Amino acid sequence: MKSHYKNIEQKLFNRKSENALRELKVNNELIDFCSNDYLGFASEPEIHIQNGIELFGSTGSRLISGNHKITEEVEVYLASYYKAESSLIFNSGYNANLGLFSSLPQRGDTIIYDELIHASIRDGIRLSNANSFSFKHNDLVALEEKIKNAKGQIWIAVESVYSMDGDEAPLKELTQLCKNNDVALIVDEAHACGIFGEKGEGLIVEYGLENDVFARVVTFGKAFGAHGAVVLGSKLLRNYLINYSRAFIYTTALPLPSILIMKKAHTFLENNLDRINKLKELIKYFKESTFNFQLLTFNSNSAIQCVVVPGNDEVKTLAEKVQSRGFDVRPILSPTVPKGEERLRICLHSFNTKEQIAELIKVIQD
């Protein structure tokens, strides 16, 4: 057993020598420019304080004892909200992507994914028996070449808004390409839902493409300040996942408080759409204020903005400086992003102010 610990110790030493060792940090009192709580819903009492209903904890998987009529009612509500035929709740976005990609593509099929796709999708792909290839980020020419050489049924995986760069996938062109080639498109909307669309339904609905994608994954741990996720698609897809998705079948169901918070967050947003408008105003202000900022290299219209500072040592030093001035901005290190593209990932929120943003920019530029 000593050799096992020695191997683990060596792995951690290697990570530390690259100044890339991850450590847990307790939440602090700094001004938040790092969380995914884009609309401030995570601390909204109207969403999280529940009265007047008897709530239950988890008792088992949904196929055994953990299903409840409230859960199915919320799934119907979410399907309607996102203009989908059907929906199925998963315990997290990671769990949803794992369950979706590990069960749908079969041996002999091909999954083609954007090179910047989220780790949860990559892990789901690894668990499938399908062939898989990446294509250059948002490069439709490269994607079409991959499609020409693919075998079996073809599945394309993209994010509508990319979690590290904050830029958008060319969704309109993607859906047309998939139509032309009889390809199924799966879109992760984790960082678009709650922000884009008339009611925060995401970019797919904003562009009117909900009938042109095979499946969407919407997670509630970002703008909605909740837990869990939902896979949106046809009734056929829902029934398939209930029968074949091991990540759904073999996990304990979410407790009812989590299910109800999903719905409350959406109804609260419908009555407080000004938060989306406030966030978009701040995104515009940030972009205008950094128009000539040489370190900004990604064209993002989302809440995610980046300042590229190559090198783990360099970006950590800048992050510590910014934190010492009262702003909670975290460094994103390699290998999470490619070497040379280390960055400060700045998340904007509806509760931030223009004054805070202006001061943050000044601190970074000093």
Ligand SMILES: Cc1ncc(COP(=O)(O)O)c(C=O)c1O
Second form
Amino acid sequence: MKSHYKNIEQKLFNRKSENALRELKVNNELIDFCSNDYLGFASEPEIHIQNGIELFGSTGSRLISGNHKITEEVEVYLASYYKAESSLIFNSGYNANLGLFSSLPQRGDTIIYDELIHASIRDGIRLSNANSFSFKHNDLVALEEKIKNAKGQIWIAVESVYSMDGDEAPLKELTQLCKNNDVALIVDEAHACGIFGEKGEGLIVEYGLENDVFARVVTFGKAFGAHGAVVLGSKLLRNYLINYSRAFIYTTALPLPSILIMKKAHTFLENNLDRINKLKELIKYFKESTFNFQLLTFNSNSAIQCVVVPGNDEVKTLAEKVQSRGFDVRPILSPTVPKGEERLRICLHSFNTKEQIAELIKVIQD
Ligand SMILES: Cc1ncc(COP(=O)(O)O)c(C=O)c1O
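Same protein, different state: after the form predicted on its own, show the form predicted together with this ligand.
And the full complex, kicking off with our chain again.
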């Protein structure tokens, strides 16, 4: 076993020498500019305090003993909320993407994915038997070229809001391109739901494109302050996933408290839509403020805003300075993002204030 330890030690040493070693940190008391809790739902008692449930463990997978009437009722509720024909709950967004992409595209098919796509989709693609290619971020000309050269049935994977840049996919043009070429589009809405759409249903509903996509993934660990995810699509898709998606089949179901929280977070949002307005006002304020100071940012209208600081050493040093002044902002290092595009990833929340944002920008600039 000595050589096994030596190998993993060497890999960690490599990370350290690139100043890219990942380490766990426990939560702190700093002002939150890094969590995905965009609307402050994670600490909302009305969502998280449970009444009247007697079954706290899940007892098995959905196909054995872990499926309950309540779970199916919540799925019907979520399908209706997101204007989809049907929905299927997965234990996390990671699992949903793994389960979708590993099971839908068949041998001989082709998956074409945006180069900035989330790791969970990449891992799902790696588990599938299909061919796969990336295309240049948000570049529809490059995508069309890849479509022309693709074999079998074609599947395209995008995020409606990209998790590391915060910018949007060109969804209207994409759905048209997919229609013209008989391509199935799958959209991960992890960072759009809770923020876009009249009541946080995401960008696909905001643009009225729900009938033009093959499937959507919505995760509840971000704006909804909860956990788990749902795949939205046709009844046929739901039945297919129940039969073929190993990430759905071979895992213990989420316990009922987690399922109920999904619904409570949505009813709470419907009654507190001012949270979305507050967040949007802060996003506008942040964008105006950074534009005036000419910091290098991406074109994002979402809660994810970035300040590019090339170099792992440089971005880490700046993050430490910002943290020492009371703001929890994390550096995003290469290889998570391309070399030269290392950045401070600043997540805005409905509970932040304009004063905090102004002070944060000042500290970054000093
Ligand atoms: C775009 C995207 N998809 C999927 C996931 C995974 O979701 P979950 O955290 O629920 O596993 C994430 C989380 O980081 C994400 O950013």
